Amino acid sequence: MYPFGKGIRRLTPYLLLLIPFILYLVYYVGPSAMTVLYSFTDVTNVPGSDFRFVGLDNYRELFTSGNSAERWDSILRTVYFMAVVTIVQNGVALLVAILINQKLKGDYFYRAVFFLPVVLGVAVVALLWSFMFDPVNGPVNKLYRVFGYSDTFFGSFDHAFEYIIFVQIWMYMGYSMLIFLAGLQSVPKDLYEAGYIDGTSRWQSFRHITFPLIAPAFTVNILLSIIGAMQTFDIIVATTDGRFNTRTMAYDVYKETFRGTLEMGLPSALSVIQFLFILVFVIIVVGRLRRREVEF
């Protein structure tokens, strides 16, 4: 039952509720939907200009043209920081979280240290690790040295990429052990007092205690961090501009919008082959979670 008059007056909440909708119809599901239907076409970003269907020419252009090697690289390349990240960051997030939650002294400053990366952001980050990665005189490779090794990190073919995986690893843990203290912090005490009077071991009550309870935030965590490394690329811009093969699929996407050709057919078939590859894991992670996840 609407309170606040009728008649004419019982619009007011759907003329308010319609700004948000147009904003985010004009600038986010409707972009959305054209660069579906842009990956068919050999639109250009030159304004007014005439397109026409081509069917799946963009999309076989992708795959058979002369930089199609590179192309798989660079899709390689996505599923293996996805994978990585995704390892290693929830990994890292879940320890450093349960080892915040057996209350240790000055448990606050040590969650506000490790979010303190998402607050600096992309910018700064990027500059700090270069500052630190500097190939001359920078402190990791002083270090580096005493153990008579050297990098040009950033700079190098080999291992650029990894550099950039643990900048992405470094700046987001902190926001996935959030997630995991949040789901610690659910699970009642009582079950573990329980499981101590049966005599669990401190494994069996994590492994049948603990490790279903946060259950939930293990589907969260996993899924934020498949879509949002899929989809990073600001982090590679910063570092290495996407030289040194540290190109993904989204980096792709990025360059060949705005500093490639005029065409945008490609960017677009692009976009729709990295959305395909995000639902194809997101389905099956999500799936194979949920069924772990248990009431209580």
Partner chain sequence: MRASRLVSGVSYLIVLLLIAIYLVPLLLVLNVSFKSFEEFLMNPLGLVDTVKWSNFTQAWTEGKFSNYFLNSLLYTGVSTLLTVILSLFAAFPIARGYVKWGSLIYVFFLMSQFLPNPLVAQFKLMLFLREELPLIGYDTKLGYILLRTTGTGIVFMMFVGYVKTISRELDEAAGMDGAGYTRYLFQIVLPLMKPVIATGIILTAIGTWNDFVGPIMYLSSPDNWPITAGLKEFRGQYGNNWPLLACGILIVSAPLILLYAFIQKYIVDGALAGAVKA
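Numbering follows the first chain given and starts at 1. None of the values given here were measured: they were computed from a predicted structure. In this text, rigid core is short for the largest set of C-alphas that superpose within 1.5 Å between two forms. Compared with the form predicted on its own:
- With the core held fixed, the Cα of Met34 is displaced between the two forms by less than 2 Å.
- The rigid-core alignment places the CA of Leu276 less than 2 Å apart between the two forms.
Switching forms now, from the form predicted together with its partner chain to the form predicted on its own, please provide the structure.
Keep in mind that what follows is only the chain, not its partners or any molecules around it.
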């Protein structure tokens, strides 16, 4: 049977999908393809200006020019940022999700509290933590002074990047927590009861029952964390504006595109490099996690 009828009516679902497909091509595939194309040209941001193909010159300039050391620092800093955020954010989110899943009193309140930073927005979060980390009268620094320590927080060359990592984890941990919580609530209770009868401990129940069954949720969270961390630039702009050793690849793309020279070829090349880094990490990590799901 054909729910949309026969004849030309059978094309109805395809016609309904045609508009979003066209919008996807125009606003996603098109700009992505043009970015790759521009990375091989000397195109500028001046309307109507001519441009020519320069081959791999933009890519060479990224890693051989006078500020190539800063590029490598940004790449290493991005990888460090991605690794710490992915591991800590998902570890804390899983722990919180397990605690909330224990049917605590007021669990819906806790869910809302932990998810609230996700909906606040970067500007509000940056303003909030700039106040909390105020080096003069901020409450965190007052607490530090009780223990005989003080810091300049977002103004510190040594620690500013770590504080940005903390803010990133604080902001998006609630999102990961909800995904884990959805996975935990889908685990059949009968399996825990059977394990209890067999004498399994809580750790054995988690290792052999809970974790294998929430493996898809774990994979999704790792994937989202890697992509999100590798693309993060807004919280850096709002807190340090790339100063104090906090520049990442995403921030460099933003700065070169919107606040640098009028050249578009160089930031396009940097965007392609950033995409390749994300692609490599996603293929390696998520591919491994998918194999683990099959093994479980």
